[in-house]
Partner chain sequence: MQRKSIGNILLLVLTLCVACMWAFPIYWAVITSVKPEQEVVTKTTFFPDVFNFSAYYFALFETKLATWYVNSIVTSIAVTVVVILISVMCAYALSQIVFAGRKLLYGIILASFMVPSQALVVSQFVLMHRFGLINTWGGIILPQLIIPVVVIVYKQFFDSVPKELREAAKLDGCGDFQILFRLYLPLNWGITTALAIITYIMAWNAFLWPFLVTSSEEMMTVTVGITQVGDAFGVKYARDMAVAILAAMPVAVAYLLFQKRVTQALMLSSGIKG
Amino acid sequence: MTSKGRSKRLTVILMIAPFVITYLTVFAYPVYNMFALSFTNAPLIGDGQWVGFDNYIRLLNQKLFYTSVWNTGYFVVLTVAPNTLIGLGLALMVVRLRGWLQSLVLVLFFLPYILPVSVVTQIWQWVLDQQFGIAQYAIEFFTGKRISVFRDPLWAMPMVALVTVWWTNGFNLLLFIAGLRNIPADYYEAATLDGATRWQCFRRITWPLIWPVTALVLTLQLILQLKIFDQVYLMTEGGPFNSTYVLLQLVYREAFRLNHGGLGSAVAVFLFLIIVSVSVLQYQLLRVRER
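For the form predicted on its own, pop in the coordinates of just this one chain.
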């Protein structure tokens, strides 16, 4: 190998080394430890004995585990598709605006996304408060009474989902706006000259060309919503009657409250495998749809 070739090779190694070191330190090593810890009876900090699959067997015999799996899936159903569709619908309207008005609307929609989750939950606890919350007027109009939504098993999870959609939709809106701006205006002009309606333009031009962005948003939303914890912990703490108890809350309970590091790691492994498998499966299905 010539000196020039060695120099290029050294440059490549030096450029990728920071990423590789960071990846191994921040992601690969913790994941390995998580898997290893799940096969022991170790506390959160300290060593333990090898117990094989005992932690996983304990999970399968734990009613709260099945409850948390069901609630996590229910939350995903309530948020992923609606959040994506709302983001797309808003983007289709906002993209028609021009100048400062479009910028102002984008800022207003994106503003909730930059707020800390503690601020978001506090705002919505005020809005939905049973005694003085302004949203109670609408609830009373449709139900005939005021409802403490975060203490009602029927209302708690849908309200957490509503707060999540309101909080995170601004990011989806920006992604869809970027995708819509990349569609050449010539396509719409040619379709209009051929007598195409707005619906036909959307179906034949916008939807096929925006589909890659839609697939990205769906995948990101699926990963994010499977990891739901903050909103639930701050607004309901898993209640009432475990109706909002989710998988990450079970990890928190076992690992940090009960000091069962091995069992908590087993729950984390289960959630990790769900996220990886479902995300890969969804992405492949969306790629098939794109073709």
Second form
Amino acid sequence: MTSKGRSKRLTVILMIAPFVITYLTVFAYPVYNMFALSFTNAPLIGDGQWVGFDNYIRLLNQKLFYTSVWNTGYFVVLTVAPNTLIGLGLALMVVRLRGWLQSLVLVLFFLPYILPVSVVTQIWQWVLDQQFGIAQYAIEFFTGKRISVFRDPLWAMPMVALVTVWWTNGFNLLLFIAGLRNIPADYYEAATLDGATRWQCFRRITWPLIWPVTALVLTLQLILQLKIFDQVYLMTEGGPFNSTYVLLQLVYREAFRLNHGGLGSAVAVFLFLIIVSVSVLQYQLLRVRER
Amino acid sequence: MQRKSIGNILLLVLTLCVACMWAFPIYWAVITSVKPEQEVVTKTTFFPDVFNFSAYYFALFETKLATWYVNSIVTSIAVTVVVILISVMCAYALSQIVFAGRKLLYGIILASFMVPSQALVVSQFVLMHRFGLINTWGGIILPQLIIPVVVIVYKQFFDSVPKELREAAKLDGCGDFQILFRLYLPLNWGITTALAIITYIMAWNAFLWPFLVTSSEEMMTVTVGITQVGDAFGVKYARDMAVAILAAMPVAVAYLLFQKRVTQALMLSSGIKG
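Condition change, the form predicted on its own to the form predicted together with its partner chain:
Every component of the complex follows; first up is the chain already shown.
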């Protein structure tokens, strides 16, 4: 090989090595090891023995597993579509504004998104506090009594969902605004000249043209919300009566609380496979869109 | 085609009302934090009679907040710098240099988009334990270093730099490292700031991993640490809100200063060109 070829090779190695080595160590190997661990009876720290599909069979016989699957699904239902629709609704409102007013309103809607999760949960624990929370005025108005929402199995999950929508909606709003800005103004002008009403404009122009962004937001939301853990852990710890127990929390419980590294990994594999399938589906959807 | 009508004005008013309601919990937290603890639970005032900063005094001097701040600052900045550095080099090689396995590497990086890092916490914990990094800055930092999207965004931007630039620099005797750091990186300074800010915000806000890898209060980051304050001292809302506001301050300020960059980075990473 020529010296030029050798120095080119050295350059490439020096450039990609830091990323590739980090990638293999803290990303690729953990993926492999998650699968490997799930077939052993290893504790969190230390070696285990190969037990085949035992962990998976144990999971299928565990009531808490079904509870977690159910609750994760329930949370997804409560958040994905509402978060998308609210994002679109707010974007339609914000996009009509101009100049500094639009910037200001956008900041008001977007600010929650950049807050750390523990700050969000602290704020809402105060807002929803049974005795002194300001939201209790509204709750009392509608139900006639004050409710300790995070201690009530009926209310806990919807409230976690509400807080999540409040926290994460700014991002969806942003994507929708970008999508709405891409619609050429002449479409609306032409339609208005033809005497189209506001609703007709939305139905015939906005909705079809914003649909690709809507599909993107829906699938991004789906992937994101399947991974829920932080908010439930901080607000309810999975209670009351496991009514907010979710899959990632089962991973945490088995691996870190009960010292079942193997079983915890099996739950993680399950979650991993669900999310990868949804991602593949999303990828296919978006590819179809681009054609 | 301004249609000034009652309908438009009503819509404007509605928008402003919804926006104020949306931001109200944040306002309420700020207002609560400057009330005396007594006032917080005795009357509902939307503006405090007198400003009282004792909750902040408590948060700053009677909790470990200062230690958590140091941990958060060190780990978030380290994550940001390393992520940008290793990603930019990898992206440059992928974009500008032809080498065996280039397509494969890019494909693998694209595919890792789909991997939920939350599912990896158990095996990452085992790994960090093997490295002896539990309860250390290194343990907090390492698993946060792979953000595939940063490589992908950089590669796309480098792809669009005219090839002649690199060739001219080569003729002048520049090596690829010089070309990257003296030419390509400055050319893409805007996107670098955007990616750096968003990485910093994500690292500062990270909860699950720092929560798992730190058990001693001395090593916790702000986001994890503040959840301990209530436990140790009982519920007092002015204090909790002051702690929460201080914890959010570094990201809120970063966002308000660099709004455009933050939104640009978010759009790029979700696949919508900003």
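Quick caveat, the model's predicted, so the values are computed rather than measured. Whichever C-alpha set is largest while still superposing within 1.5 Å between the two forms counts as the rigid core. Residue numbers count along the first chain shown, from 1.
- request: Report the entry in L209, D47, N242, L24 that lies at the hinge, where the C-alphas stop fitting one rigid part best and start fitting the other, between these two forms.
  value: Where the C-alphas swap which rigid part they fit better, we find D47.
- prompt: In whole degrees, what is the angle of rotation of the smaller rigid part relative to the larger one between these two forms?
  reply: About the larger part, the smaller one turns by 14 degrees.
Core-fitted comparison between these two forms - CA shift at M15, Å: In the core superposition between these two forms, the C-alpha of M15 moves 7.9 Å.
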